[in-house]
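For reference, the chain that follows is the form predicted on its own, supplied as structure tokens.
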Amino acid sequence: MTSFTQTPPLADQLVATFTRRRLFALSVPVVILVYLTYIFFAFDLPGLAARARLDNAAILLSDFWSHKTHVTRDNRTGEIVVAIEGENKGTYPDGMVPDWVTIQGDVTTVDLGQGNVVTYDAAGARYVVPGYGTIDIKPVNGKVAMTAPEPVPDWISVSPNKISVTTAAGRFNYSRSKVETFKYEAGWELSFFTLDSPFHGKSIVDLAELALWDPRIETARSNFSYMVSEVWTNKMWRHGDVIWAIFETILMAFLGTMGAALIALPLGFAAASNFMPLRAVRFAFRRVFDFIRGVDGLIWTIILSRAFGPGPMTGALAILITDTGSFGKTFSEALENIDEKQVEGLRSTGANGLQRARFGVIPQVTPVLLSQVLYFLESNTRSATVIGAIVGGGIGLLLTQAIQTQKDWEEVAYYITLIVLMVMAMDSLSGWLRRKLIKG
């Protein structure tokens, strides 16, 4: 007897067919869904929310582009003190306050604008906020006592030995050993001439007639160069020091794809399926490279820099023995894929092995050579800022050292600028390598 399998209707299984697409199509935003809910709770968001600092953060976010004097009395000995960012090398000179600085004998005045007037004086401190009152502040039993109009604002803190009082024209702390006023300014101060400076204060018509037509004020040297060299050496922010670290970031890029691309280019042979019969050696070659590509190239900088110590050049390694394994994969694929009939052509000809590599692959892979090299160019100039934050080298390092000290968040926004360009002139110059080199 036989037996026939009946098949559903065309229509049935259009339905069906129809129907799982729907499902899977619901299915995929849902379970997108369901893994935002588990990072939401799993990364505690609610409560990174409610420890945020948003008050520190606009604190942070302002010193990126001003400044802040800082006046400061020594309570034990009543000296004052004006410094810009609070720096030994940016102290006024004896006799040298800024303008909304007063100094009357024992009494100084801080104009912080507005109506906010800050007093020092030998019984104590005053801070006269509009709208809202006096804050005066005297020491008492060897503790810090607040007189202040009621309910206290919670932009006051008080605590025994500390007050704060912060403003949108300022900051002010009152302790047992000192009190200081913070008064911030838009701009970076003293980024071209310090305040023991000649040219310092000095308006862009008197810099220009020093230059061109005043007399010296040195006479072993023009005023122009007098100027270029103060702005160089500056004490605060050390133009020649970040221009030699731009150079190290660039130079270990450099150097190490570079050094990646020429020890790549034979391993890339001996890779590659139709240069090397012996499928052993391809498979030996193919793992070393993933196994190089494998481990994060922040990893072999902490393995190099433990091995032969901090330093540009130990950064410059890590870069090329992550570049080689990255280069070695793809230079063998794109020997792979070149055209036999060049090859074959040579061969012909009686040309040896090393020929037909020079003059039938080589120029066949050669934009593509080009554009990985210099691509890995452009992205490593990025990743040297970071190596050299861990092996001591170029403007990572310089940038490390001004975020840990939490201060000087003018000098990190100044680093992060200078590092924004810098990429953006390698990205510039790559692109025009790669249209002279490989379209000619």
The other form holds:
Amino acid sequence: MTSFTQTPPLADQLVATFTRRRLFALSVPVVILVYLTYIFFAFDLPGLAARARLDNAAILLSDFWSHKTHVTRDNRTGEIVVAIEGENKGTYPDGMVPDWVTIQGDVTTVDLGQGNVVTYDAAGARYVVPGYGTIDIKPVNGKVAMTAPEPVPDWISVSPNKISVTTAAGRFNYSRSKVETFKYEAGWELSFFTLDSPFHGKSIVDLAELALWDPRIETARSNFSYMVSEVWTNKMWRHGDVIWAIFETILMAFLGTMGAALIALPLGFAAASNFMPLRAVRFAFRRVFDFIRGVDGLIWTIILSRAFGPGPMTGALAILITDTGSFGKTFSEALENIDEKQVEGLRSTGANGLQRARFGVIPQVTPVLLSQVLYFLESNTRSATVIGAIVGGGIGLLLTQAIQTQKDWEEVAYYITLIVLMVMAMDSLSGWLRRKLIKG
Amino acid sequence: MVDIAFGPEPGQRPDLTDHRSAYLEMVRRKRMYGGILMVLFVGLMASGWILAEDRNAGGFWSGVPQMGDFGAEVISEAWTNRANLPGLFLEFLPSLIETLNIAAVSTLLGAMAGMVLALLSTRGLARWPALIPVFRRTMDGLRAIPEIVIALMLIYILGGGPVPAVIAISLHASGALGKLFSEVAENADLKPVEGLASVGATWGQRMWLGVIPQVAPNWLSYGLLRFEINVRASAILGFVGEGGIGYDLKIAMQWGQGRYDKVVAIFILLFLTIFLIDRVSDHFRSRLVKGQ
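Show the form predicted together with its partner chain, please, because up to now only the form predicted on its own has appeared in this conversation.
Let us now look at the entire complex, which starts with that chain.
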């Protein structure tokens, strides 16, 4: 019965608590929403739609999985050049053209597939588009004149000096100085052998035969080692350099992480309250760790690259310094959490400080420290990519260079694939090592 | 580590009739493995550093004094222009706020996406248990792509500004947070979820009312840690790409001599911000995880 008299205030209290909680639960989404609204305007999202270059996105995506071959005629000299991506490195040597191009005297025929045929001849050029008709272009009095079925659709752009045609099969440009046709094909061309290599255009079976029992192409070395060296020194993709860059990135992460762990271990002892009786020393070390972590990796990287110049050692040192701060903090925390009984047991046998640390402490903290170090090794592989972009070393440098030229997107795709594979490999390696070394 | 990794095989017991020699045999073997690992590690480290120095533009020993020189030059120039510093702090405050906003928004978006991904990929909670591996691999993929890759490509498409950085950091954060969130959710008590299921709650209600209240403190703590990481990431992305205080730092560095007071102002701002966030998040995280 006594509880009955207490019920109204208790009920009131509960109702009040629930109202407060409900209000709080409601206010969190509201605050987030208000903040996002502020960001919406602060970051100028309405203006973003206008600034976005979707045509760039299309170029990027198409370059990721395909390549284009340029067939160019210089209108003054009449010289025909067939080049993959229009690059010198991908230019077909004289007398060699892909099978969809035929050159007979003055007349060059480019078969873009699906009935699209472009013909260059002495009079000018013609593009036969199936379902539309023939676009006939001739130079007239220094201008470019076009004859095409009316009305002219919007995929043909006409100006006095230049005519461009874009179809699903390819692109075609005619200007006074030159006429170009771009044919798009799937795949990354020349990824193994460039055009000047004797192995270009051979099927896998042919290559296997060459490698295994066919006579040597160069007497000095076997066909197989010749093939490997041709791939390694591929001028278009520079596989050798890229693999080196990946290796450099992993090297930076490895040296930085391990170096930091080696330096931070003794410092961690000096900052742990159960090993360093002097409060002032402990405090000083802790503040040093805080300082090192507070001076961000970015700042360390900049300072170091000023002193040591670009290269993997600068990157490794930047990772080393930044991580010394983090490791020092976590190591000293791990050391403070150890079980004192084992240390006491060793002390009772008369072990000195170093022996107590080696046999009483290290076996206890090793799993914690090791899993920390391996986790950092994995995440530093990713950071080393970014740091490489700043200090100028490793795959990060190649990636930023390729992105800044804004045309070699197939190389960007190649590097990204390699970076993702590298990070995943390091991820599984560190996971495997962790399981092997810690759980046994 | 060696002790644990190379201990006796589970099925193969040492001969206990002569335990002394069996023990000594085990110790000898452990010492040998330990020694081999040690030699291998030292060799790798030494050859690694030699190789790295070899491929570096400047050597280590010639660089050490230069490090001091650069620092001294920067500090002395900033000291002579120290009267400018308060003004410079004000000048760079907007870009600092932009950097912080990038980090905050991407933590928020990343955490929201990470929440959903985590719940969908946790055994016992998943909406579609058959799709758990799909969501796990998605998170792995999101974590594996470095932010800089996405940011630089988006700059090409979207132009400069903070949005590419936000998207890049959010994607990475959602993968990283999703994994941590899912580890926490795995340990959640399933009884409230079953109770809610018994009264006919939908999956969303079960998660919102049964799981989220249990895991919220740990999730918030991970979110705070991620915010700290994201502030650093957004400063770095500014330096490599565009936007925020990192970009200002790059410009100031490119001017070089004569603008070192700006460099110092940015260094100090960045240092104070990161230091402050580090402390505050440390404080709140220990309160969240260990209780009031």
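Not measured: the values here are computed from a predicted model. Positions refer to the first chain, counted from 1. So that the term is clear: the rigid core is the largest set of C-alpha atoms that superpose within 1.5 Å between two forms.
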**L262 C-alpha shift between these two forms of 2 Å or more, rigid core reference** = no
Rigid core superposed, CA of T181 - does it shift 2 Å or more between these two forms? yes
_So, superposing on the core, is the move of V71 at the CA at least 2 angstroms between these two forms?_
yes
